[in-house]
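Given next, in structure tokens, is a single chain: the form predicted on its own.
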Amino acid sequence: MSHFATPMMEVPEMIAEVGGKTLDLCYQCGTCSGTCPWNLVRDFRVRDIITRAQLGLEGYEGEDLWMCATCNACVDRCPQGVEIVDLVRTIRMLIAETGAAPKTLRAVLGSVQSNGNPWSGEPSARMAWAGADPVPAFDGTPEYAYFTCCTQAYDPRNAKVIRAAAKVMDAGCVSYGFVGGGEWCCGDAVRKTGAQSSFQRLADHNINLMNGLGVKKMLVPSPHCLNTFRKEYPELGGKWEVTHLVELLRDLVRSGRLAMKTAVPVKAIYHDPCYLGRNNDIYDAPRDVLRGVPGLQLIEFARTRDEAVCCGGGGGRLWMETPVNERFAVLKLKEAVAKGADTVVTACPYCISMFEDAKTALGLDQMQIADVVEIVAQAL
């Protein structure tokens, strides 16, 4: 029986009881609506959905539920501390229950159960984006394990950052070795859609893996990662330092164990990673990094840091269609087609393939996507 069958003055008890606790913090002033992003393309209240989940009433099942991206606008806006992306996940899990959820998501969630990873990726193909290419494996060894996001790991155009990761690590004799296959999905999107009890199977192989191997320090490329190794696996048993590759790059860079001599004649805007930035607080690291590059200008988008528009990626959405005007990667594309940038630059597989698709949607052949690891690699 779904839980939204039961009396209606239970549902809020029940939304606080599996982790919606600020729920009632709320006092409807309208802040998260005005925040999100989506209303750059369409009218849309966040507030009508924390309005319906204090009143117990029905009706989550419709679109507006798995339009948010989590990208966290909202919650650093509340003047209420409500933790709004965690009422959405609630929501999406009780919803789940129903098999409600969107059908494109049940297809990703069923190659999660069944291969480890959302891309439908053979478990065994995982390193095969190293080619015949011999790269380190972690062994305990290692100052860090290299955790390879799926997405990098199974799609093409991502992969190419890997390759780029691996040979700016060489460069700066980073002691570092690949996990190597093993790992699962880290299981933030999984997560965020609401599929609880998949997250806890992934983040048990997971933790078991690495504790296994003796992980001490963990580099990871995706923010993703980062935010779900960082602050929700602790509690399950997965203790290590987490690093992103930009702070390390940052570092090599500083202590001169990196030095860019190439120009790179490119005319950068970047982009910040919802869960890099507002998430994890991390916004001069890559900026410091790409100033370094010589001939390479650097320029902003007019939102920016703290106050970015997401790409539209997270909480599930990578996998879902969403109209070409509706698309926040497109209005990014065409405010950085006319601050007359060549290069938009970003630290995040999904920021990746987010601005590749919009590019690919509005013809833009000349624009160029990068990580800022593949902006290093080409400074070499």
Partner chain sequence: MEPRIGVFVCHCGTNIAGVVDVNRVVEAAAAWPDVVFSTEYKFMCSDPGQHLLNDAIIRHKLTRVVVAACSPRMHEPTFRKACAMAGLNPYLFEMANIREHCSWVHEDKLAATLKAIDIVRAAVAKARLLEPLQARMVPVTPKVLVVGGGVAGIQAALDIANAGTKVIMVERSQSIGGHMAQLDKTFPTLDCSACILTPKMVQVAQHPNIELMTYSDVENVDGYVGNFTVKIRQRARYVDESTCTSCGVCLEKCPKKVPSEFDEGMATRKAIYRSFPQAVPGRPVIDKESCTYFKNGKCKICEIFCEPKAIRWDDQDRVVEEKVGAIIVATGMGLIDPHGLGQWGYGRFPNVLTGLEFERLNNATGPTGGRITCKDGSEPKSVAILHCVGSRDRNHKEYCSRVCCMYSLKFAHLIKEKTHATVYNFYIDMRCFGKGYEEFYNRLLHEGVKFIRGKAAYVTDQAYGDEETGKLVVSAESTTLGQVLRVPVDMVILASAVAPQNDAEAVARLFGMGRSPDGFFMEKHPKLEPFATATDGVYLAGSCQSPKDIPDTVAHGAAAASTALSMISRGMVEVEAATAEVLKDFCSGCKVCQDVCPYSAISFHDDTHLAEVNASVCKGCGTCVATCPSSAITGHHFNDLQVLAQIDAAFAWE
The other form holds:
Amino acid sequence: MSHFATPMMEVPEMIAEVGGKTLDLCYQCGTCSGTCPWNLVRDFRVRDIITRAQLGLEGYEGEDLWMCATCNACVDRCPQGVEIVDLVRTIRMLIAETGAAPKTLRAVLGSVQSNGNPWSGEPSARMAWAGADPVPAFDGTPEYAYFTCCTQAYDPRNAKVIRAAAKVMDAGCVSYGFVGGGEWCCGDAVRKTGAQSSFQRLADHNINLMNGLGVKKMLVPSPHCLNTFRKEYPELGGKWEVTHLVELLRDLVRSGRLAMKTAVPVKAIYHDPCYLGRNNDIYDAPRDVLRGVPGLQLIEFARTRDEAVCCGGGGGRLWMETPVNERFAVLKLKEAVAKGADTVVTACPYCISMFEDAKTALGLDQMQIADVVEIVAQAL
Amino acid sequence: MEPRIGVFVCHCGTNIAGVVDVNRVVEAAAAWPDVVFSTEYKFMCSDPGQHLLNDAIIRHKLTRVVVAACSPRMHEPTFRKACAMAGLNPYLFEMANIREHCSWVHEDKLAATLKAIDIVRAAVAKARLLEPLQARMVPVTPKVLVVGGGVAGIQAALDIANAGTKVIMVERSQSIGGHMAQLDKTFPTLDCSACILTPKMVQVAQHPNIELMTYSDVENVDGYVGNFTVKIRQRARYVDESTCTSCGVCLEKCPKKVPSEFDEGMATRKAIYRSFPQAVPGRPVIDKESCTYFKNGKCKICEIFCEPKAIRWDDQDRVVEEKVGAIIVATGMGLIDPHGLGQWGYGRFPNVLTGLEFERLNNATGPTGGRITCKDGSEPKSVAILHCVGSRDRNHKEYCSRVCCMYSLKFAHLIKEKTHATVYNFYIDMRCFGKGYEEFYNRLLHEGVKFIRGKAAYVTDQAYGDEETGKLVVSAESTTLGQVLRVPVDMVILASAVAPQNDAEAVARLFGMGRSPDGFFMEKHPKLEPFATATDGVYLAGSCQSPKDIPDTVAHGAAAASTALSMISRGMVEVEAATAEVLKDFCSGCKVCQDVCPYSAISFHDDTHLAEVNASVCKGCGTCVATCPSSAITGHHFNDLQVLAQIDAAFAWE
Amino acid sequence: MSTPFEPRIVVLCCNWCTYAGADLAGTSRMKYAPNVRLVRVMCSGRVDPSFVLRAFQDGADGVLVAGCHPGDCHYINGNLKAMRRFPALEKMVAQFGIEPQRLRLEWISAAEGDVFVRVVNEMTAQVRALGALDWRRRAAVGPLPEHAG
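Please move on to the form predicted together with its partner chain, as the form predicted on its own is already shown.
So here's everything in the complex, that chain up top.
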């Protein structure tokens, strides 16, 4: 009789107990699956997970559970207000407790535990990107504390973005300092993969560190840090004013503190990072900055702003293997080429990594992948 | 003489008795001073329950009655009547609400029982001090104002007029007919909408008992049930109604084109216009905002060609005052703003239409003369109809719009009839609940319409693959299949949600109505009085109360009409007896009460230096009572002593 | 051990909006704290300041005055009269040494059963946290030092 399925009500009860309160609201319309970018490249129906979880049927805990890149497009559109991404996180949390998390993730979580970052980077090497040049350290006096994303600190490509950011901030006479070697990962991806206790440990550490340093205003280059600091840290005791770098750039350009004089003659297409756009409603700031760059022509993807397709790097996907033909960034890069763009601009370290990988995979040597701040640095 | 109070505690089946220990309440009440009789009964509102009350009043010589049951808003009139039958003044009755305010909102039986005892004690405390009042009867103005000339208002107006009562119908736009006039066919019978509606429109115009005011707005409403005074602004038409022969030459000659509201902006009308060819009245109006003459002082072409010389450039708005006994609000529904529906491509792709836009496209009097075409004039080879766009969606409207499933089926049928297109319906649930509706759904299945069980997630023109090139692509999960589909089509029709009219808030205030959380006007009782409002004498008809299809709208209009008629035909109406009264010995003549009275019901006598309440104008709000610095005004039935006694008895304080 | 403190809150509400809103909470079977007793008047404009003081004097730990939203008054604007009267009442109550959280004015419409429930639960929790008012005793000896009541 194995082809019959029997509901196990312990499952939805357990999910509700650990916070998945909106599970039962789903009325099976399929808007989430229809919205999900995975279906542009392969079959993945998050509604299936939700339905199975509602009834406690086998399958909700399968491999597909780890597909979700937490891009939030489905949550935005769900007519029933089901917190789909949060449910996925909650279910991952329950599964992770049983030790069933994917192997690659386990290695990442191990590094977070021992090094405070997901890149197996030595904690002592966190400021290595700066080389021999002296950079300002945050000691409580500057206005902003710059919180380096782990991906910027340890990934050589993204490290260039910090150097560009430093150059631009110096040019704009911004009062800032780097939090530096003591900082640990903000924990966004850790949390989204369900490793709640690891997240808690990271958050406690960072909150103690930054409160100890007397931080009032945070400046972050990563939308993931932004989202976590704005939405998760406050109730844990980390209450700072958190600004994303592009918001600061827009203010600097608007107020005239930053003059962009050098032409950057590129045809740029802007990719909305999910955690900057859909999760924090920052759509105009990066575009305003780019429009102010002399010589730069800005074009848009077919689906843009709140409709934008994810790069595929959120929710722990950055560390998981995805076949080339199933990568959203590859799909988007092809669209960018078709539209005649020579530069993909974005404002997120994960997006930079995903697009750089896609560029390599497609052999698009001429295509430039850039953070908004790198373009601004060129324009000074 | 000490009052003799009787307390009757209702079980309301298990509604009360399931939570509140009714016997304990009865026992508690029996011990209070002046309570000479105390009992319980399963259903106090039932016939035997009322008999019990009647018998007890007589047998125990009760002079005050307290019924502990449901909300006074539910059954106070019932029990007042029962008291009157037993010869007791109905204002010597007090109700204790131990259902809505107690048994239904608490789970802890002990806490609920103790609270019920408190509630009954407070009611007894007030009852002890109640005074007999005489209800006053005033004559009713035998005339009804119907606001809105859609099919609901038309039905209501005709029913009332045919019964011999005068009706004033006020319609905002140039013609009556409402949304129904915009439709081509009606579901599920496929009746031609205009064919069944226009005869009724003409009847309205020709009925000796109906005064039709189109292009007009109700500006102010005063008075009370049976005796309202309304101010109606008749906007300047600039066309003399008695001279104009409706020949229509001016409509041809006028050089100024503006988007037609009636055609949902898909076609144009002239600055001098009638909404549609069968408009009632047929005489056009000049839209001052668009008219070239009013803008530049030059043109007057309409005047030149008008043979009967009916153009009046000096026409003015007229404000008329009318007295009516009842008001029927039939202001209809609006539609959700489609510009918030970008996810489904509205406003971005020209071949994405709202439901009402498709109605006009398909209509013989519409922009294409009834040909179903894409914007480039070609016939669509495939059409997607997306259900629940903006309905059943917390991001937009939480309610079901009730008409979309059926009009989507109708659209599918019409597209099948007129074109060779493949038609896809993307739906969550098919809601075909009316007479002949499920049968119509079945018919559509026979006609080969494709049904995909899944809500359309988005519409894009971004093609992946040749079959999608140049098409609109609908992405949706077939939830029955467990597969995400991308369906390339030429045209997308959004079954977009019905919404309250944009000015619903102002209209609600104008007529003293409330609104439910969905924004539609609030009925007095959702089950038993869906056509009445909290304001006596103001009734609701049609989709201004909630989304409705045509049969329901017509039925609702008829219901409102019969309710208004039954009040009007009584000839007299009972008005508030619980009014305010000035106690002359205490009045210091400060006139503060005059300032606070919302109804100007207080006059001041210069000779005696005393204020006086005009009881026939007073509505008993009690604001003057609370304001009077000398406590010289008493509010009958809610006087200071009564309210304070109730507060004193609200809890068992010690 | 004495029984735990249960606040006693008197609600002075209008017939058309708040009383009906409480009815709706009932018909919708919403659940709320059983600590309130409603006293119905036809309009919040009828709420005489003496009613509020009397409730405190009787032993109420909190008083809620509630009526229709501004603009929605069944009697055109009686609720606005209540609103204008309220600051003076608040001041008076403060002078009597009664914490401001014990007196509240709210607009709750006939459609807002959920709002009624929220307000009642919130106020019950707040007053519970403040503890018993026991105003008659306080009034007899004058205002007590903080936390002494």
